[in-house]
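Single chain ahead, written as structure tokens, the form predicted alone.
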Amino acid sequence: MHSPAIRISSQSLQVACSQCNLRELCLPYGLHSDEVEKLDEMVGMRRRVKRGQHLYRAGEPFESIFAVRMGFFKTGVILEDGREQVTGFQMSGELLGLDGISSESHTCNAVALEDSDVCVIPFSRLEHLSREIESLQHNFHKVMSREIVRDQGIMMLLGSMHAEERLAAFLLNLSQRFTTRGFSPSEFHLRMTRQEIGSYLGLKLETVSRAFSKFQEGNLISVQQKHIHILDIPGLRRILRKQD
């Protein structure tokens, strides 16, 4: 069941798009002020999703995409045996819901890993505005390309790396994404469980735990529950270079 959608005033919308500190990561990037105003008008509501709640479920009709304004999500599918296969983790400045474009229904579940806030972007209106504003269409294509590249990276992880390389790549990817958002590249809080990390990386929980322990013993990272401090970013990169 969806969280209540919260309609926001035009003044609030200016904060949501025109003055949002994530605009360089999202659809407004590179748009002129008058074009951003049109985008503001299109983003008609914001949805708040509590930790553990679904933003959408597999099989639901596709109507909108969602820009994560605040918070953290996971996407995944339920396998025939009832297990969850995590397919991605999304943070502020990233889009959710692209899975539904081709089939017009969502193919995965999106669940908030912490209390989160998303901007709702009706897809039909986005398509119409994209025909009017070429740079918006270009930005949207760039976002979709970024998702494709990320999916290819996952395939590389699962197809050619051993457990420690997969975890190193995962931590370095998070580090880079937090850096892009102006946060520390070396200290962050993991919103996902180790079970979810294992599902995403194609590893058993025990294997993920052993890899974390080995990294800590090698002074590559320091772990306090879900708080990660990367002590040696070059050291993690060297683990990946062994693959070359």
Second form
Protein chains: 2
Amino acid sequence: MHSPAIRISSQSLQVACSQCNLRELCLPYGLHSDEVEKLDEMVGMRRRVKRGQHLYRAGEPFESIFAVRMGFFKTGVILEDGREQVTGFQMSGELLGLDGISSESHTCNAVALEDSDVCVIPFSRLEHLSREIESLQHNFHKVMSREIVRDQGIMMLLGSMHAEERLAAFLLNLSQRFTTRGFSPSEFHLRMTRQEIGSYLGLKLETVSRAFSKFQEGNLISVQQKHIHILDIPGLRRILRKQD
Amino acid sequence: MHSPAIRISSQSLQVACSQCNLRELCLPYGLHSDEVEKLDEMVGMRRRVKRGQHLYRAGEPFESIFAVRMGFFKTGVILEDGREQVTGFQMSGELLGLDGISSESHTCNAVALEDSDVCVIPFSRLEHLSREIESLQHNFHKVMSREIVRDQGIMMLLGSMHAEERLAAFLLNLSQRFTTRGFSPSEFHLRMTRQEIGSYLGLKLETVSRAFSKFQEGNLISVQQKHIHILDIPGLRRILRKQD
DNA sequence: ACCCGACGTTGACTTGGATCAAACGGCTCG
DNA sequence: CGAGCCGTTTGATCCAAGTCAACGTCGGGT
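Return the structure block for the form predicted together with a further copy of the same chain; the form predicted alone was the one displayed.
Full complex below, order starting with the chain above.
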């Protein structure tokens, strides 16, 4: 079931939150500089995860959460019949592993979709430090809450939207997240397969492909394999609104 | 759009976590008795919400989370076209309002499905106290994480299960939660309509109704309107496994 | 006690997306 | 440079669930 013994290349390189260009997206947001220095001590090490490798696997004991510094991940579970169900995609500045807190073991797999770096944040240290630093505590609570809101948004998408509406929502969401990170809102490279998009959106890969083609016909986007160019953001939004 | 000016009956009656029979399901879990006493001060008041009334509405400023002491709630949002999308059902010992932390305003509506009591937990006080009480902090983090895991479970259900599988999962989940609360695992009263179940499960009410009938034909359950008697729990589980 | 309206069931028909199948494009690796 | 494979596209067909419609049932209010 598991892929044949992939060794996880894991190297610790010291990094400082205070130097990180993601600090406004991540846990240090709004902290004073002396507080950020304490964070630096907490985030002991960085870990490099190559494309295709696991950051963690479902069932492994939970010890740390991870902040994506660079790269792109998917999270998901493998169902009994071998099918994969994707539960999310994470990009730089986003946290991974929050699901593991409740049961003290990871409930899903996290796989890098491109060569990536993460900050390893030992959870007990995070709890300890957020008892000292009020705004760190509050940031962390907000991040967890945002994850809940995000998941509920997807529940809504899965519960009440049609294939094209789902894909439009997906593209707009990616676009928005790329924008926040200073990339182009309209042109980007998908790091996941049609299959993975489909799994995430509750659709089959053929349906995803057809919806892409349909959008292209309507001059809403131009697709070339994994390269996406959004030509008409308002048009995509209109598709979303249609029945939601 | 809103129902005609329903007045929320809200009365404060002092209650103590230390006396509450739900403390093992709720935030006080595992706390020492002196710590639970501090919790008592935090939970300033109880609020009574009558069937059909809102505990809070989407858009209202977020100040407190709520613990259900008694009763039954649904959470959901109203979509532009007036349709309701249900995002969850909450029973005694469960927390409501966690989604509001991230944006500092509630992102959904919470409505009582039967006359209910909740404990009002001012969030800033909870954060303050969990900086003092390590196990309270940890409990709270676990509760939030559990909510994330729960939502992801529903994403999986919505993304990859058929109507009957969804309903089986729903019934088994309810059964399990009633059991935890000391009620019968096999016999209970649904407090929500077919419409609400359908909205939650991403199905139309007719489909829910048909699935109930199908289960009844197969002697898995007996349904009489809102009264459910589960006759064959392993049988329901087998339906779940079938394609998941 | 009765009526009304909300909720639930069931049947007939339609349809969006799944499934099955075939062909193509673009990497990677020998 | 060519072979092979993975991922993608597109077409044809099928089926689970949605839609529309009619009827049944329960419970609350006068």
